[in-house]
Amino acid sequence: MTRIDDKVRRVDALEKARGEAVYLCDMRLPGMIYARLVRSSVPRARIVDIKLPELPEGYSFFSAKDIPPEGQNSLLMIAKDWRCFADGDVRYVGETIGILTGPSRAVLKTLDESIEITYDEQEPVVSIDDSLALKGGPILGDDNIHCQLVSEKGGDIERVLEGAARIFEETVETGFQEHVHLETNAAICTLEDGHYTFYISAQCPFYVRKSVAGLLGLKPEDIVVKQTTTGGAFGGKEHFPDVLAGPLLVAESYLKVPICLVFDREEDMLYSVKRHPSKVTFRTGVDKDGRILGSDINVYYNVGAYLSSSYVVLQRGVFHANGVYNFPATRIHGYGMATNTFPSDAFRGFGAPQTLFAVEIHLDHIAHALGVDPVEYKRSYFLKQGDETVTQGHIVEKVVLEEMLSQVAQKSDYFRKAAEYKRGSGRGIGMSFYNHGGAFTGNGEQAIIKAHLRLVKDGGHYTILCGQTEMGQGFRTALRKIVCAVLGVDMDDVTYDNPDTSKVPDSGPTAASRSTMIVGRLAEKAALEMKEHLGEDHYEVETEYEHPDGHPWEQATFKGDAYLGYGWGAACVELEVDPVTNEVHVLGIWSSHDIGKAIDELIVHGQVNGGIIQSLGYASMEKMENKGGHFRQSSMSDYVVPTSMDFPRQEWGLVDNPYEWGPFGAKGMGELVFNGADAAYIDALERALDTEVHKIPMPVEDIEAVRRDG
C-alpha cells in the first residue's frame, strides 16, 4: 500500500534511465515521410516572389495558397492572430512561409537552401524601446501595443507620490531566455480510423486540436492528438506545438501519408519561442523615515509579432509586480509590445519572474540608499493573511514567510555574514523572497478551463483518464500516488498513460502550476468516491472542478481574488568575485518553500534543485541576444546553461502550510521554484562589487562594465 508520505521511485525512472523510453524521433510509421519548414530569413518585409527549385518525384511544397476555401490561415491560440503560413509579408525571422515534404531529410535541407525568396525589406522593430518609439512606423495599430491592463490599490498614486519625502526612480530589465528542453520540438501527422491524428511532443494536447482545426474548416473533436513521451518543455511546448501541427495538417490533407517533423537543435534555438524580455520602471515614494508610501510601476514585455499567450503572461506579471509585499498604494500598468522578433510565449513562471526580479532588486536599492539591511527592510512589508492584493482582492491563506526566512537565515548564517562582508570586498550574500499564484488567474478555472477527470475501476485495477501531461516534472508519479494513498493500493495497481484526446476528458493545460492543486484534487475526490464502491467489479467516476464560494473575480476589470493559493519562497546565495578575471564563484545556495503539503519529497527535491539552478542561469550566464531580428546564439556552445559544475550542492527546506482545496493540502510548485534565486544572486553580486545592477543576465564579460560604471 502506498501512503502519501512514502518516498517512491518515479514510474518512468527506469525506462528513461535505461534509454527504453520512446520519443517522437524514435517513431517509425509505415510509409512515413519527413517535413522541413521553409522560413523567413528577414524580420520585416513584403514577399515579392518565391522561386522553387524543381522538386524531385515524391517531394512537395505547401503554403498559404493550399489552405482550402473552407479553412482560415490562422492558428487559434488564446487569440487568433498567429498565421499558419506567412502570406504577402513576413513579420519575424523564422516565420513559416511553407512546408517541404519528402522521403529524405538531407534532400529536404538541400531543397530548402535552393528556394529563392525575394523581399522588399523594411526597418525592423526589435526591442521594447524600438516599439515604444514606433521605429520604422507602427507594425500593429498605431501604437504597437498588443495588449495592456492596469491594476491599482490604495488611492490616487500621483497624490500619494506628491506627499513623499523622497522618490526612487529606476528601470530594471531582463532578457530573452531559451527553454533548452532536452528533446527538441517534434510532431507527426497521419490519418488513423478516418481522423487526422497527431503524435506530438506537447504539454497541452487539447490546445493543439483547437488551434489547427480551423485550417481545414474542421471541429476540434474531428482531430485526435496523442501526446508522446515528452523530454522537457518548461512552457516551450504549451502553444508552440501548434506552429508545427498547422503546416503538417495542411500537407497531410493532400498527401494522406504519415509526415514527421523534428527540429534539430539549431532550429529549436533559432526558431522557437523564448521567455519575454521585460522592462519595468518604478517611481516609489517614501516618507521622512524611509517607509514606502506607494509605487507607480510600468511593466513592458516584448511580445514579438503575434500575441499567443502573452496577454495572460502579462496579467501574471502585473499581478506579481508587488512581489510578496503589502505597500499602501500602487498603480501597475502593463503593456505587451509588438516587435519583429520571434513571438515570446510561456516559460516557467509565466510572466511572474520578470516582475518579481524587478521588485526585489528595486527594494534592495532602496534599502542600500537608506543604509539598512535589505532583508530587514523587506520583511517589514511581508504580506499577511487578509491583506489587500494589487487586484483589490485578499490573501486568503496563512502566510509563512517569517518561518521561511528564519529557516534560510539559520542555515546560511545570513545575518552574521551580511554584517561581516563589507560592500566591495569581493564577497557577498543576498536573499530574495517570492511567490507564485497557483492555477489560472481569477475565474479561469471555473469559466474557461472547467477541468474534468475520470477514474475507472476494472477488477482490481484503476485507470486515471485526464489530459494532463508528463514532461519530466513527475506528474505521472504524483497523480498515481494521490489515488493510491486514498484507495490504499500500490502504485502498480493504478495506470495513468500519456493522454489521447479521443479517450480522455479535457482537464485543461499542463501549465500555471495547476496540475497537482487542481487536477490532483479532482483525482483525490474521484478516489474518495471510488472508495465507496470497492466491492464492485467495474465502476467509473467523473469529477469536475468546482470553485470555492466567496471569492469573487471580475474578468472585465481584473478585480478580486486573483489566486486562492500561492506558493511562497525564500532563497539565499553567497558568492565571491575574482578581482582580476571577474569570475563568480558561488559558495552556497539555500532555499525554503511553502508548497502546502509535499506529495512526494523526492520529486520536490528535483524540482527545487532544477528550478533554482535554472533561475541562477537566467541571472548569470544565459545570454540570448537579438540583433536586427536575428538571434545570435544558435547552439549549446554559444548559449551557455549551468551544469552541475557551476554551482555547489544546495540546502533546501519546506514549511508545511496545507492548502484547503488541494489534494492532501498540496499547492503548485513547479514554477514557484524558478521565481527568486536570480534576485538573490544579483543582490549578493551587488554587495560583493558595491555597485547596482539593473539588467540580467549578467555574465562574466559584462561585470567589468558594471564595476567601471559602479
The other form holds:
Amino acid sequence: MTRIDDKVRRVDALEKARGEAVYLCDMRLPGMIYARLVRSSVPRARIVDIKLPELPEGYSFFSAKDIPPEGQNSLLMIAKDWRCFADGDVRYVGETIGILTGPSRAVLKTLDESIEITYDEQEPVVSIDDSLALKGGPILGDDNIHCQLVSEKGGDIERVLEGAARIFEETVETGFQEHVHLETNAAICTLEDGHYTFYISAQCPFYVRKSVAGLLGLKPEDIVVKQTTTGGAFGGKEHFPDVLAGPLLVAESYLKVPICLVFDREEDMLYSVKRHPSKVTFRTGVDKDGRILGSDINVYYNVGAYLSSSYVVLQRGVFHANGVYNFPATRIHGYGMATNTFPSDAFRGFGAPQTLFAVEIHLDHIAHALGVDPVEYKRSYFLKQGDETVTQGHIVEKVVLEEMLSQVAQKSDYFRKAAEYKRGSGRGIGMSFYNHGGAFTGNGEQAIIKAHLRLVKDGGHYTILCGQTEMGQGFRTALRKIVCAVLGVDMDDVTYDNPDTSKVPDSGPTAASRSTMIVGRLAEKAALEMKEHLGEDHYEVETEYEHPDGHPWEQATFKGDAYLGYGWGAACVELEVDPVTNEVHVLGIWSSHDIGKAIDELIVHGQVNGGIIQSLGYASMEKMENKGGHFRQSSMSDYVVPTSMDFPRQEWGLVDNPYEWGPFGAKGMGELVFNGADAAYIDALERALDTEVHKIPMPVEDIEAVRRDG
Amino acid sequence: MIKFTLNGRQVSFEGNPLTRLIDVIREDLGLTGTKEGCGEGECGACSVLRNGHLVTSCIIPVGAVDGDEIVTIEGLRDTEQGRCIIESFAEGGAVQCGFCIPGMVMAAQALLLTNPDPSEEDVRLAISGNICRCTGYDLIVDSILLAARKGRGLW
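Same protein, different form: I have the form predicted on its own, so give me the form predicted in complex with the partner chain.
Entire complex below, previous chain first.
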C-alpha cells in the first residue's frame, strides 16, 4: 500500500530508460507515408504565384484550396485567427502554405526545394518597437495591437506619482526563448473505424480535435486524438500541435492512409512557437525616505502574426507584474503587439517570467540607488495574507516568504556574502523572489474548462480516466499516487494511460500548473467516494470541478482574485566573472519553494532542478535572434542550452504550507520553478561587475559591452 | 557491402555507405531505442558505443563502421551492467520525458567501462555531450554515481 510520503519509482522510468517507450517517431503503421510542410520563406508578402514541380506517382500537394466548402481555413485555438494554410499572403517566415505527402522523406525534401513561390514583399515588422512604430504600415487593424488590458489599484497613478520625491524610470527587455524539447513536434493522422485519428506528441489532446475539426466542417467528437509518449513540451506542445494536425487532416481527407509528419531539429527551431519577447517600462515613485508610493508599468509582448493564446499570456504577465510585492498603487497596462515573426505562444511560466524578471531587477536597481540591500528592501514589500492584489482581489492563502527567505539566506550565507563581496569585485551573490498563480485565470476553471475525471473499479484494479498528459513532468506517477494513497492500494493496482479522447472525459489542458492542483483534486475526490464502495466488484465514479468559495472574479473587467492560489519561490545565485574572458562561473544555486505539499518529493526535486536550469539558460546563454523576420539560430550548436558542465549542483528546499483545495494540500509547481532564478543570476552578475543590466539573455559575448557601457 | 557487429550479432548493409548510422539502426534494423534529437552530433540522444567508445550515430556514415562493434541501448539493457544503470536511473529519479535517457545510459556505460569509480566531476564531464532539457542534470549525475556504487565489480 502506497502512502503519499512514500518514495516511489516513476511508473514510466524503466520503459523510457530501456528505450522501449514508443514516441511518435518510433511508430510505423502499415501503408504509412510521410508529409512535409511547405512554408513561406519571407515574413510579409503577397503570394503572386506558386509553381509546383511535376509530382511523381504517389506524391501529392494540398493547400488552402483543398479545404472542402463545408470547412474553414482556420485553426481554433482561443480565437480563430491562425490560418491552417496561408492564402493570398504570408505573415511570417515559416507560415504553412501547403503540405507535401508521399512515401519517401528524401523525395519530399527535394520536391519542397523545387517548388517556386513568387512573392510581392513588403517591409516586415519584427520587433515590438517596429510594431509600435507601424513600420511599413499597420499589419493588424490600425494600431498593430492584438490585445490589451489595464489593471489598476490604489487610485489615480498620475496623482500618486506627482507626490513622489523621486521617480525611477526604467525599461527592461527579455528575448525569445526556444523550448528545445528533446523530442521534436510530431504527429500521424490516419483513419481508424471510420474516424479521423491522430497519434500525436501533445500536451492537450482535446485542444487538437477542437482546433482542427472545423477544417472539414466536422464536430470535435468526430475526431479521435491519442497522445503518444511525449518527449518534453514546456508549453511548446500546448497549441502548436494543431499547426501540424490541421494540414495532416486535410491531406488525410483525400488520401485515407496513415500520414506521418516529424519535424527535424532545424524545422523545430525555426518554425515553431517561442516564448514572447517582452519590453516592460516602469515609472516608480518613492517618497523622501525611499518608500514606494506607486508604479506605472507598461508591458509589451511580441505576439507575432497570430494571437493563439497570447491574450491569456499577456493577462498573466500583467497580473504578475508587481512580483510578490504589495505596492500601494499600481497601474499596469499590457499590450500584445502584432509582428511578422512566428507566433509566440505558451512556454513554462506563460507570460509571468517576463514581468517577474523585470520587477525584480527594477527593485534591485532602486535599492542600489538608495544604498540599501535589495533583499532587505524587497522583503519590506512582501505580500501577506489578506493584502490587495493588482486586480483588486486578495491574497487568500498564508504567505510564508519570510520563512523561505530565511531558508535560502541561511543555506547560501547570503547576508554575510552580500556585505563582504564588494560591487565590481568580480564576485557577486543575488537573490530573487517570485510566485505563480495556479490553474486558469480567474473563474476559467469553472467558466471554460469544467474538468471531469472518472475512476473505474474492476475487481481489485482501478483505472483513472482523464485527459491529462505525461510529458516528462511526472503526472502519470503523481496522479496514480494520489489515488493509491486515498484507497490504500499499491501503485500496480492503478492504471492511468496516455489519454485517448474517445475513451476519457475532458479534464482540461495539461497546462497552467493545473494538473495536480485541479485534476489531482478530482482524483482525490473520486477516490474518496470510491472508498465507500470497495466491497463492490465494479464501480464507477465521475467527479466534476467545483469552484471553491471566496474567489470573486469579474472576467469583463479583470477584477477580483486572478488565481485560486499561488506557488511561491525564492532563489539565490552566487557567481564569479573571469576578468579576462568574461566567462561566468556559477558557484552556488539555492532555492526554496512553497508548493503547498509535495505529492512526490523526488519528482519535485527533478522539476525544481530542471526549471531553475532552464531559467538560468534564459538569463544567460539562450539567445534567439530574429533579423528581418528570420530566426538566426537554427540548430542546437548555435542556440545553446545548458549542459551538465554549465551549472553546479543545486541545494533546494520546500516549506510546508498545505493548500486547502489541493489534493493532500498540493498546489501547482511546474511553472513556478522556472519563474525566478534568472533574476537572481542577473542580480549577482550586476553586483560582480558593478553595473546595471536591462535585458536578458546576457551571454558571455554581451558582457563586455555591459561592463563598458552599463 | 558493409559489415559490422550490432549488439553482438553480425549485420550487413548493402545501401549507400554515406547513410547515417542512426538511420540504419532505426529504419533498416528497426531498433528505435536510439533517438534522434538534433541530427548534428550536438545533443547525444543518438549515442551508441563504437568499439566501447561513445559516439553520436547521427553524424557517422555507416561506411565508417565497417568491421566495428556497435552497441545500442537494445544491446545493453539486458546485460548485468545495463540493468544496473537502468535500475539506478529509475531509482534515482533521472528520468523525466525520457527522450535523452537511452543516450544518457550509453554515456554512463562508456564512462563506467573506463572509470568504474567516477567522481561527480568525472560524471558531469562524461555526460556533457548529452543534452537533457528536463532535469537540470543533478539527478542524472546522482543516478550514475549510484550505479557505480551499486554495481561495484561489474565494470
